[in-house]
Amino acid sequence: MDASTAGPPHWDPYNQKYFANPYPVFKRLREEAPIYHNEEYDFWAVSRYDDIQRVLGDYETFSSARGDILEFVKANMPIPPGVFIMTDPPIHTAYRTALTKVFTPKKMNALEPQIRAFCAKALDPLVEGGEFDFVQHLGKEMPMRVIGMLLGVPDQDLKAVQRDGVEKLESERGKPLDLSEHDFVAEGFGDYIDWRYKNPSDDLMTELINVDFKDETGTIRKFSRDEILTICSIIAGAGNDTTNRLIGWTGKTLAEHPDQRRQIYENRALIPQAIEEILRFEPPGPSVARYVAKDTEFYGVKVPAGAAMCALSASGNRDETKFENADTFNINRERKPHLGFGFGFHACLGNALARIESRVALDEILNRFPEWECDLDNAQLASTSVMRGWETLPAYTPKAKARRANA
C-alpha cells in the first residue's frame, strides 16, 4: 500500500510523490472523490472528464479573469492589458479573434520545412555515437527557435527569453510557486518592437502591430505596444514550455512500447495519430485552474463563489468512461477528443504549432533513430507544479548500449 492507496483519496499537486505518477490517485479521485477539496491550500478539484469540460465551457461560473494556473488564481494579481489567457468574453473574445488572423494554420504550416531542417542540424551529429537527450538536444531547443522564427528574433537572443519566461513558472519542489515578484512580460521583446515598427518585415510581431480588431468596447483599433510585448510574452512562454515536455513524453512513451514504435517507424502516416494519443495518455499540462465566480454544485457537494477550482485535465484523459482501456497506451484506439490542449474558447491558440513540431520531430527522430531506450536512472523530471515534464531524458539505441556494456 503507498500513499496513491492509503487512505481518502489525496491530491496535491506540489507534493512531489504523486509527481512522477499521479495516475492512480487521480482514478481514485474519479471513483470515490469526483467533487474534491484539499483544505491545506483551499482548493477544490474535478477529476471526471464531463466534469472537466463543465467547468472549463462556463465561464461566467468558472471565470478565467485571474489566471488558469492554481497560484494566480488565488493571489488575485492585477491583470496588464494583453494576458488574453486570463480574461473571459467579452475581452477574451476580442483578442481570440484579432489572434487568430495573425496566428493562421497557414502561417504555421509554412515553418515546417525550417522546423525539419533545424531538427536535422541538431540529430545528426548524434547518430554516430547512438546516444542523445530528448529534451536537452531537442525539447530545450527546437520549439524555442520556432518562436523566434515566428516572431522574427534572432537566435542569439532566444535563450534569454527562453530562460525569462521558464524562471517565472519555476517553483521550489514541494512549494506552490512564488508570485511575489512576477511579472508577465518579457521586457527583452521590446526592442524588437520597436525596430518592427520601423522596419516591418513578414513575421508575427509585424502583424501583431498592423492587425486591426474590434475590442470589447466595440471600438476597431489597433494593438498598443504593452499589448503586443505582453502577446509576444505569452506566446513564447507558451509555445516554449508544452512543446518541450510534448517531445519528452514522446520519447519515453514510445521507448515503453517498442511494438507500437515500429509500426510508426514502417509507417509514418500513423505519427499524426500517435502525437494524439501521447497527448492523451501523458499530456504536459495536468490541470487547469478557474476562479469560481458564484456558488455551484457538483454530486450535491456546494463549491462556494470565491473559490479556486482545478480542472484535472490529465485525470479526465484517463476517464475510462470516455476511453477504453484508458490507462494503455494505443495509438491505434478509436479517435475521441482529449483534453490535452484544454477545452472550448480557452483551447490551446497554438495546438496547431505544437502539433506541426512534435510531428516533425518525431519523423525526424525515426528516420535516425529507428530504436531507444530511456536512461531513466539519469533522467530527471522538472520540478514545477504548471507544468509535468523531463528536464533531461537521456537515451541511447541498442548499438550504444552494446558499446557501454562492453566497456
Contents of the next structure:
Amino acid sequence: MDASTAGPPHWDPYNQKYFANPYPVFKRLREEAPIYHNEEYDFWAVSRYDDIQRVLGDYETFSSARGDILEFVKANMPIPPGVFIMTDPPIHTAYRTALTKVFTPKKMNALEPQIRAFCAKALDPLVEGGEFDFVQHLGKEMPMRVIGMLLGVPDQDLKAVQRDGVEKLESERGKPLDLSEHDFVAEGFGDYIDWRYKNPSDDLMTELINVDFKDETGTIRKFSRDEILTICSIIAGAGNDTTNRLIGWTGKTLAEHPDQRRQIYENRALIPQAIEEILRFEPPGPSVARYVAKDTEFYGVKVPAGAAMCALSASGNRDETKFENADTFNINRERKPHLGFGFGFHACLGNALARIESRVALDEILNRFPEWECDLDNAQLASTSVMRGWETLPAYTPKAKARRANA
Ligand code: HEM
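Write the structure block of the form predicted together with protoporphyrin IX containing FE for the protein whose form predicted on its own appears above.
Next comes the full complex, this chain leading.
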C-alpha cells in the first residue's frame, strides 16, 4: 500500500516523495485530519481553505513575529528591526502602509517593456535549436534582474547581492533549513543605497529614501538607511525564487495540458487567468507558518500557545468545497481567490509585479515556442523546503524531439 494511503495521514515537509507530489496527502489531511500534529518535527498544520484564512487573518492568535517559515518559527531567533514580513500589527501596518505607497501598480507596469526585452534576449538564441530550460534559461535569471530594475541595481552587481541574501534559504535535500548562518540583510545593497542618497533617480530605492513613514509610535519620519537595506533585502528574498518557481510550473503544467496551451497561444487575453490557475494548481510557496501566541482550538482539538502552525496554502487551493474539480487544471474555471499569494495582512506585496513577470514570460515563450514537451527524466526538483518547484526543467519543441529521435 502506498504511504500516502496507509495508516493515519502523515505529512513530512522534508520527505522528497511528499515534496514531489504533496496533493494526495493534503487531500487526506483535509478529509481525515483537518487539524494535524506532526510529532517528529512538532508542528501543527491546517489544510482546509477556511482554516488557512482563519490562521492568516488572526495575527493575535497566529503571529508572524517569529517568522513565516517553519524553521524560523521553531528556531525562535532574534529578528532584526525592519524585517516586516516577520512582524504583526501595529509595526507591520506601519511598514505596509508606507510600502504600499511606493509599490504602486504604475511603477510595476512601467517595468513591462524591460521585462519583455529581457525575455526576448534570453529566449531568442534558443529558438533555432528548439531546446530550452524554463528555469536555467529564464526563471533563474529574470526575477532577480527585475528586482534590479525595480531597485536600480545594475545587472553586473546583482549576482553578489543574490548570493548574499537569497541563496541562504536553500536547504539540504530532505532536511530542514539550516539557519545557523542566516543573515536577514543582504549587505550588497548598501553601496547602492548610499549612492542613491546622493544621486536620486526614479527607482524604488529613491522612493524608499523619500517616502514619509509613520512608525508604530505615530512619528512621521523617513526610513533610516538600515531600514531601507532591510526592506531591499526582503524584497529581493521574497521576489526571486517565488517567481522563478512559478515560471517552472508554467512550463510543466502547460506541457501537460496542450489543449489549454493551444487556447492561450491563439488567444493571449487568456494569459492572466492561466497564470492565476497555475498559482492555484501549483503554488510555489506551498505553506506559510505562524507562531501560536495563545491557546486555540480547531475541531475540538486544543493547539497550545507556543506551538508552530503551518497553513498549507497549496492544500487550500485544492479544497473541493471551494474549487469544483479542484485537482483538475482548468484555465477557464470560475475565478475565485486562491491562496498562492497568501491571505490577509501579509498577502504578497509584490503580487502585481509577479503577475506582470509571469504573464510577460508566458507570452514571450509562446511567441517563440508554441508547443513544447518537458524532459522530466532530466528535470530536477529544487531542494529548498521553503519553495516547491524546479531547479532544472529542460524542454524541447516537437521538431527538436524528432531531430533527437533521428540522431
Ligand atoms: C509568483 C511569485 C510570488 C509568490 C508565489 C509569492 C508569494 C507570497 C506569499 C504566499 C506571501 C505571504 C507570506 C506570509 O503570509 O507570511 C508573500 C509575501 C510577500 N511577498 Fe511575495 N510572492 C511572489 C512574488 C513576489 C515579488 C515579485 C515580490 C517583490 C518584488 C514579493 C514580495 C513580497 C513581500 C515583501 C511579502 C511580505 C508582505 C508582508 O509581510 O506584508 N513577492 N509572497
